[in-house]
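Consider the single chain below, provided in structure tokens and representing the form predicted on its own.
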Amino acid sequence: MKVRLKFTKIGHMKFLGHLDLQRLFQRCIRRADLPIEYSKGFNPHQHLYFALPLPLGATSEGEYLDMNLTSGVEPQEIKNSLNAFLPEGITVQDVYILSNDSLVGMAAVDAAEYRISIDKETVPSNFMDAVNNFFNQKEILAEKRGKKGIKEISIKEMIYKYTLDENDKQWMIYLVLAAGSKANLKPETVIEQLYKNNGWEYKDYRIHIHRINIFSRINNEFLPLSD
């Protein structure tokens, strides 16, 4: 039985790294006594598949975890049993039963939506025009750090959508970016390049990244993994 969990990662849990998040769910699954499927071999491990690692320090209302169970369990029972052991800030919102041929983990991911919040007092008065000019360029280049060092890549085609909003204290940039195993663009890469293009000093602690949802592309339409 394949199931997909949708969960939050907010509050102090934003400082929990991805490997620690994996260990947390492994412990909670054992404590909840769910019939999780294990791999075969000398060092068996639980069959868990996270959709997309979240940047450290970011929050999310739309994280996903797929897992294989050896017997049927009602979705509400899975949700309640895990939430009894998960810490504040990580809450299973929904549980979905998947078909046996469903893609799981990063293989199911094609895009992700983010909200980047920036305090107005940290950016110049021409921020709105600068943001629009940046995203409307014919080409956007950014530096990518890899095992072989730093190289320049084109990211324009991996930015599917952007919108800009504001309130009294903050600017909010909403981004839909390529994500998953085929192509993956991190929101911090985009924002860092925005700052660099405009000659602004980039300090990551001045911005807040929040993931809204993760999507699969089906018939050329982006649908949440919960659909």
Given for the second form:
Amino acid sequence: MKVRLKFTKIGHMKFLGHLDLQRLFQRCIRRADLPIEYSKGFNPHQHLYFALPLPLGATSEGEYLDMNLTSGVEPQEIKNSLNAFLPEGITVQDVYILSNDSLVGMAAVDAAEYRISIDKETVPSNFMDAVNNFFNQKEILAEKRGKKGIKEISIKEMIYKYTLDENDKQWMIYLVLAAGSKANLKPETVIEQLYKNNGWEYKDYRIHIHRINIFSRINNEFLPLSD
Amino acid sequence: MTTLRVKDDLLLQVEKPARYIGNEVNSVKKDINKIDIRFAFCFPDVYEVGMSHLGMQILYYYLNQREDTYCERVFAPWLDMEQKMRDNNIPLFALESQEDVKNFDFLGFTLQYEMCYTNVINLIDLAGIPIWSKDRNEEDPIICAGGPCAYNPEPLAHFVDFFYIGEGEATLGEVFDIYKKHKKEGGSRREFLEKLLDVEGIYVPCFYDVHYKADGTIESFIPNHPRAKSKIHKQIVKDLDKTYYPTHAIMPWIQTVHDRVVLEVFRGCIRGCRFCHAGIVYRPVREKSKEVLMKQASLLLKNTGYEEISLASLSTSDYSELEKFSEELLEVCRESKINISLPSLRIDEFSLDLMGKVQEVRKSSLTFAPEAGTQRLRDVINKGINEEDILSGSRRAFEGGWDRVKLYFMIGLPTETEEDIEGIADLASKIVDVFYEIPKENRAKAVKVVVSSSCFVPKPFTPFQWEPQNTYQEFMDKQYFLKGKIKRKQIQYNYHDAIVSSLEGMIARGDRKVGDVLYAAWKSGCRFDGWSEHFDFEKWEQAFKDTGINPAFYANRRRAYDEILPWDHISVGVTKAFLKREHEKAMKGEVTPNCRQHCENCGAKRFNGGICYES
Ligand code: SF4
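The form predicted in complex with its partner chain, contrasted with the form predicted on its own above:
Then the entire complex follows, led off by the chain already shown.
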């Protein structure tokens, strides 16, 4: 039985890296005694398929984890038994049963939506114009650090949507970006480039990234992985 | 959600911020308003090292069983975090409550290795507590320390208010009871320390005066308080089956050195290797029964979700019920897909078979610790392993498909000659020969023998406590010599810089004067000296110069049997007479049987338990 969990990673759990999160889930799944499928051979280990790693420091209300169970368990029971062992900040919100032919893990991912919050006092007053100018360029180039050093890539076509919002204290940039194994754009790449183009000093600990959801493209429509 | 002591933006600027957030799965949460005693359990190394330490986890849960006590954890902040804390005036805080330890009742340090002593001083300083015991006042917490290095407490005697000698489970309960009463009745810090003089196993350094001779050795070590005991006896738990053992383990947020269930099979070691500190100070051997172990194993696995269990002891093969226990454990683990890891097994038919069963074949290479290169020297150190054992063990292993053997040796052992060092290379070479003697079709394609040598550090309470340590130069020359003797390409030789061992040798047998060097080294910036990337010998050299202390006096000098040793007021049960006897036998190359073969009346009978009373 293929199942998909939707969970949050908020509060202090933002200080957990992706590998730490994996280990945490493995152990909670064991404690919850779920009939998860193990690899064969030496040192059997659980097959866990996370949709998209979240960088340390970011929070999320829409993370996904797929796994295979060797016998049927009610979604509600999976959710309750895991939540009994997961720490504060990581909560399974929903459990979905997938059809046998559905793509799992990163293979199912095409896009992700983020909210990037920036304290107003850390940026100049022309922030709104600067942001609009940046995203309205015909072509947006960004530096990407790869194995072969830094190279310039064009990112405009990987930014599916952007909006800007604000409250008293913060600017909030909402982005829908390409994600997954075919094309992947990290929100920090976009924001760093925005800062660079404007000559502002970029410090990753001053911006806060929050993932809202992760999507699959089905018939040219972005649907949350939960659908 | 607990408010973190360090703000998010600072945490995001340091490596592995999860080291500092606390609140791990299975950590203990308590209502501070209902607590009488707040105890900050300090491990003077970084989170991932300290969290791997079994003793800390045992004591943590043990102390938290008390409703009146909240034991919280503190680890040494990594250098990046220390910088942020100092820059932003954030004092040392405990992980659970995220509150400053300066307001706690106690700071308790566990001393696992000498190279963390500058971290001890650093933590006290970071907490905002005066570093020297004599400078503390009524508002400051009481600072205590225990652990294997506390058996020679003297190098830290000026910084620590009291030491608990032995197992914390056996002493701290009484200390807390006295403290609670003391706090209620009202009384000074000094009065509390005086009350501790009546507690067995507690050493309060300020109630003793040391006088030195002109040559720097100890003239006298005498109590300056009528109630101070002339000998402080180690306290231990007698029966491990009846002793509290945690059913949970704190699940570290990040990967630690030993990220698995660690099950203590027994304490102590039956073998009397003459260089081994642990082998003496943990005497006598106390085993847990198979039934208790099985129960503890299944509870720990259930309550942690760990996918691996490791059996811990100084020499697991000596567990008297190993065969039956491993069978049962294997059965349970196979069903629930748990890996078993078995460190410290002697290599013989049984253990090879066992290792095959736990499927460690692919995982690790085979490890032998002959410690010395010739039979003569192995007899001197009483390492009951001979060449035939090693060669036949290797043969069996090669036939079983292993293709890698690791050999651990020590250089600089007492009476060592060039021949002994050459013997290391010879032994490695013979193992390679054994491999090629096996028909091609029955062995792996290629073989690798990895030889590692460490530098011998004479430790207190061992038969070699009177022996001079090799100098740095001697160590280097010997390593170089051995390197030249290893010629075959199948053999790889690993060694590390001897300088850390030299320093360790000095501190391990240090007296109170060594505290000045520790302080000076810390002052000049020494931290994490056990981490080679942070070890800065130049700073230590400067500290020796500034304090006028000659490290050779501590490390490289032969002591006479009648010299007063800095740790003579501590008793680990094993008598000095036994150590002397063992030293004399060592010099004659005579071996001593192990506790199970024959009791040598080492003195450990005084604890009224363990192997000494098994028939
Ligand atoms: S008294 Fe005998 S049995 Fe007990 S630890 Fe000493 S030598 Fe071993």
